[in-house]
Amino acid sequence: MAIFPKNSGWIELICGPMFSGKTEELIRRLVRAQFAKQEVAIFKPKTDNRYSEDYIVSHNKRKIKSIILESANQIYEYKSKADVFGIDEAQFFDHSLIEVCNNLAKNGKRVVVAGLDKDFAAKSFGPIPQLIIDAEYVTKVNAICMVCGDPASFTQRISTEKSQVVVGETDKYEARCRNCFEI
């Protein structure tokens, strides 16, 4: 049973590999906050242009209106306009996101963040490792291995690009278990 603070803010982190339902869970939590008549501000980095310019969209096409940001610091512009802050694809933001999330939580805001914890080489990705440490609530979700069907906690790049950030879908990535993952 989760106990949510009544007199302070907090950070919730949803992390895991691609195709594990991170965005779906983020949307679920934010829609519940909207049903509760809470003011919600939702953000995604400009880097994530896969499905829509102005929506966060899950792989199964569930979507929610969002604001595109160049920098995590732009979130401060909405500080007085919302009680709940949703941030998708957090791994694409720089480390300033850590300070933004902590400052919002310190100021009584609920901050719900979703992102990849590991990149295609199984190395920590962006601000996510520090957010795991800072968050009051961490939900690590797994996908299903696209090779054998076991629980998958790795993202396998199947294209030849070498850069850490390569935006793509099933054309470039697969969810893999530990045994099927290849570096």
Ligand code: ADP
Second form
Amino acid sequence: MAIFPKNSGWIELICGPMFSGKTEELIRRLVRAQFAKQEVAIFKPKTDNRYSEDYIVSHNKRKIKSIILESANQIYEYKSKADVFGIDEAQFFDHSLIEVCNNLAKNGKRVVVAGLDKDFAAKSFGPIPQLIIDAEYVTKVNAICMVCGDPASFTQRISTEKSQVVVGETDKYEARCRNCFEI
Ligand code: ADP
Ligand code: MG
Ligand code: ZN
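Now that you have shown the form predicted alone, what about the form predicted together with ligand ADP?
Below is the whole assembly, all chains and molecules, this chain first.
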């Protein structure tokens, strides 16, 4: 287990493809902070309305209360209300999220961010690459390739849509390894 800073906040980044357990891991860390009686504020972008308006929900059905935001700057409204900030589906926020996370960390907050590093074309997704650079702690998780069973770090779109943001589930995406991923 990492030893966290005593004199400042920090950023933890959890990234990987769809179905890799990012949300599961985010929820695990935030629930533990709640057990430690820390004030936790949890956010997700409006784009992701897959399961629930009020909760972050993982594919294995764990959930935790969250606040839906139109823009990352709205997080500042909660600055004085929490010690720990959790952000899921961070790839859907614009680049202003980078400054928000760094500002919170600079001001003593623990910031735990989860998001897709690669989009369906295996290109970098939104603010995640810069947050990988800025974070003190980076956790990259793999899913299991639905074709061959190897570790999967790619998200295969199995529908025919072409825009970067197409919200979907197993109807539209599956985890694939490097070998089985097709552009
Ligand atoms: P993410 O947020 O990265 O999309 P979740 O945390 O929501 O992932 O879900 C992880 C869970 O998804 C796993 O614990 C497992 O139950 C389920 N799952 C479904 N498909 C896969 C897959 N191909 N590889 C690994 N886990 C999968
Ligand atoms: Mg997720
Ligand atoms: Zn494979």
